[in-house]
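A single chain comes next, written as structure tokens; it is the form predicted on its own.
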Amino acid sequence: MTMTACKNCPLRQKSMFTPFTQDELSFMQSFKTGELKVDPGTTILLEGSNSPQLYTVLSGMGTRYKTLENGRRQVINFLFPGDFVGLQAGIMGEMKHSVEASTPMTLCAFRRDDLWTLFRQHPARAYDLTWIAAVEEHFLGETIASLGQRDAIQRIAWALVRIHERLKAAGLQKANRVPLPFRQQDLADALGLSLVHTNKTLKTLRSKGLAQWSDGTLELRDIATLADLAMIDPERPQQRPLL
């Protein structure tokens, strides 16, 4: 299987990701051990597992989720190109949630044991891991605020705007549409709503001419109004590190 060289990584061409120095690029190429290609529904990392590898999503999308003792699932967030996966296992020894592919995915694989070499030899890139962890903490804070203080239509408006912003920044928007290949059940699980309530709310947004999500594609027809509804400011996502 042909492996994408780091110097030719298509994600590096996206303005949302911080650039590499030549030295960092050389290290990342040595850090990378290969690529993992998976089909939809594949479990990439399992809660409680101790994976020897870390991953960056090169293409495709997935979900992070926790499974409760009664078998119910809580989606934590969604995975998009450029996201780093497996940091929990790299630092804490085991995964505290599972990761599943929602579409065909290609992931760059890295040796977990080489994480400490990254800290020793490239402290600026190692700091990026702290940045990633801080952003995930901020996003979880936003999610908690949504679950606790936003009603159903506000929650869904918030999620659709934030997802649209992220995918647009990753260069996946075409004619104000972005791919959104998840199930309504995934969105419902992420937002603490029933599937029936989620479906009705999406229909309401569609009837108001604000959002259309069908056939794996999301179109936001009035982002400003959706953002007002969600009580957020529409904003381009911050430039972020790529590992």
Contents of the next structure:
Number of protein chains: 2
Amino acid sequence: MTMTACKNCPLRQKSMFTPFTQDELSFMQSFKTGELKVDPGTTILLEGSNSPQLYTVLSGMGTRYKTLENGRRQVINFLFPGDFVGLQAGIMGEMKHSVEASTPMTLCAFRRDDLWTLFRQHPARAYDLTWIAAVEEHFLGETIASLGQRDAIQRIAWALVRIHERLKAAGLQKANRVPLPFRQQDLADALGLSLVHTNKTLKTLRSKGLAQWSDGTLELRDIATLADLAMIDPERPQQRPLL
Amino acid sequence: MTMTACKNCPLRQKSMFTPFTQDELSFMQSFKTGELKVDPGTTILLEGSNSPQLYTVLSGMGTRYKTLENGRRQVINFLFPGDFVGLQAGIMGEMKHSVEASTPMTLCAFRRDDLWTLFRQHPARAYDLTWIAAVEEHFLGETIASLGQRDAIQRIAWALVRIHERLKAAGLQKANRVPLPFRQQDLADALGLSLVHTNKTLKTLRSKGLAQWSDGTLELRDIATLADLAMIDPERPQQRPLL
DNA sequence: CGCTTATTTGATAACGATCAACTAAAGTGG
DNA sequence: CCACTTTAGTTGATCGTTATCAAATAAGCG
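What would the structure be for the form predicted in complex with the DNA, rather than the form predicted on its own?
First the chain shown before, then all remaining chains and molecules of the complex.
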């Protein structure tokens, strides 16, 4: 397999301050075990399973979710290009949630067993990984605050703004439009709202001229008002500090 | 300062599989910069600040929370002995939440700048840190599922069972009783419920003989029924897999 | 002994869930 | 090629869980 480290790999993105050494590059090549291409609807990782793989999303989008005993589904977050998947399983030994593709996806696969080698031999990459974990933890904390303290319209405004930011950062924005190939049910499950109420709330935002989401495309027409509605503190783009 | 690595430090707890080397022990000593003792009500870390410190909780309890612009407060989680605090600030450069002591607390303080040294010189400890971050991320995911998919009585049952488990693991259990020195308002803010409804729901659990929480002590009388009520999948104790 | 904080309880209101039905688009198979 | 099915989105009506308001009790505490 001829390859350089994946172009969209977060381990690469985060490395702008600490460039790869030749040794690291060759290690990355051995760390990567292959690319995975999946169709929409495919379950990439299954709750309770013991996956030997870690992944990086190279393209496509998906959902990370838990299923409760009563059948209800909670989408923990959406997966976008550049996201890292499976660190929990990689490090804890068992998946605590499932991952499903919403679009065709290509993923960069790593061997879990190589994680330890990474830590031993490439502390800068290990630090990158922990940085990623810390950033993710931060977003989960914000999600908790949304579910706990925001009402329906605030939650949806918050989600749309954050998703827009994320996709913009991933370079997928064109004139305030970003691709958002999920169903309303997915957003509802992410925000703890019913499908019906999610639909009606989206209609409200639409009729107010704030945001439009249809045919897999999200367009934010008034980000300032949306951010204000959602009580979002203007967040500087995440950027890793120099070591 | 004469010291060994703190007894309750998670970096020590998690190291049962990879014991400290003499070199590491001496590093831990230099890594630790001191102990912090604070009174109830003290804000240990403030949202938006740029703390140069990381902490480990040695004793006492506290809350980790965010405050929204409208003044509402979301408790992200409770802090118990053994918990690690400030990794986000340590690695991202800025606190995204506040930390406040609910009881007198003693904390073990580390210099943030030493984190990188830790990664470079002690990969096993760095791996421990990432393990901790992954476990925390898992719990946040479960919290999201609770806020999104469980109703009031399920949320409270879930929280009480999880808290009980956590305190038991910390060795604070005595005959199904654990210390829980928080206010009902804290639990309400953690679960996204109003104080009034939290109070009424606790009463329901009490009258059903399932759980009793008063005077800072939580007693679970019927854990099986509570876990069933909360739809908790029986979770094996978190234990780090061998490398 | 007033003052504050935490808990408790009842009454009322509202936000969002649930139920039901309909439209539109996209397969699918005979 | 057209019934038939399935999936996603939309809308209206009703119900219920939970928030909000109000007030009372009780426990520290200067």
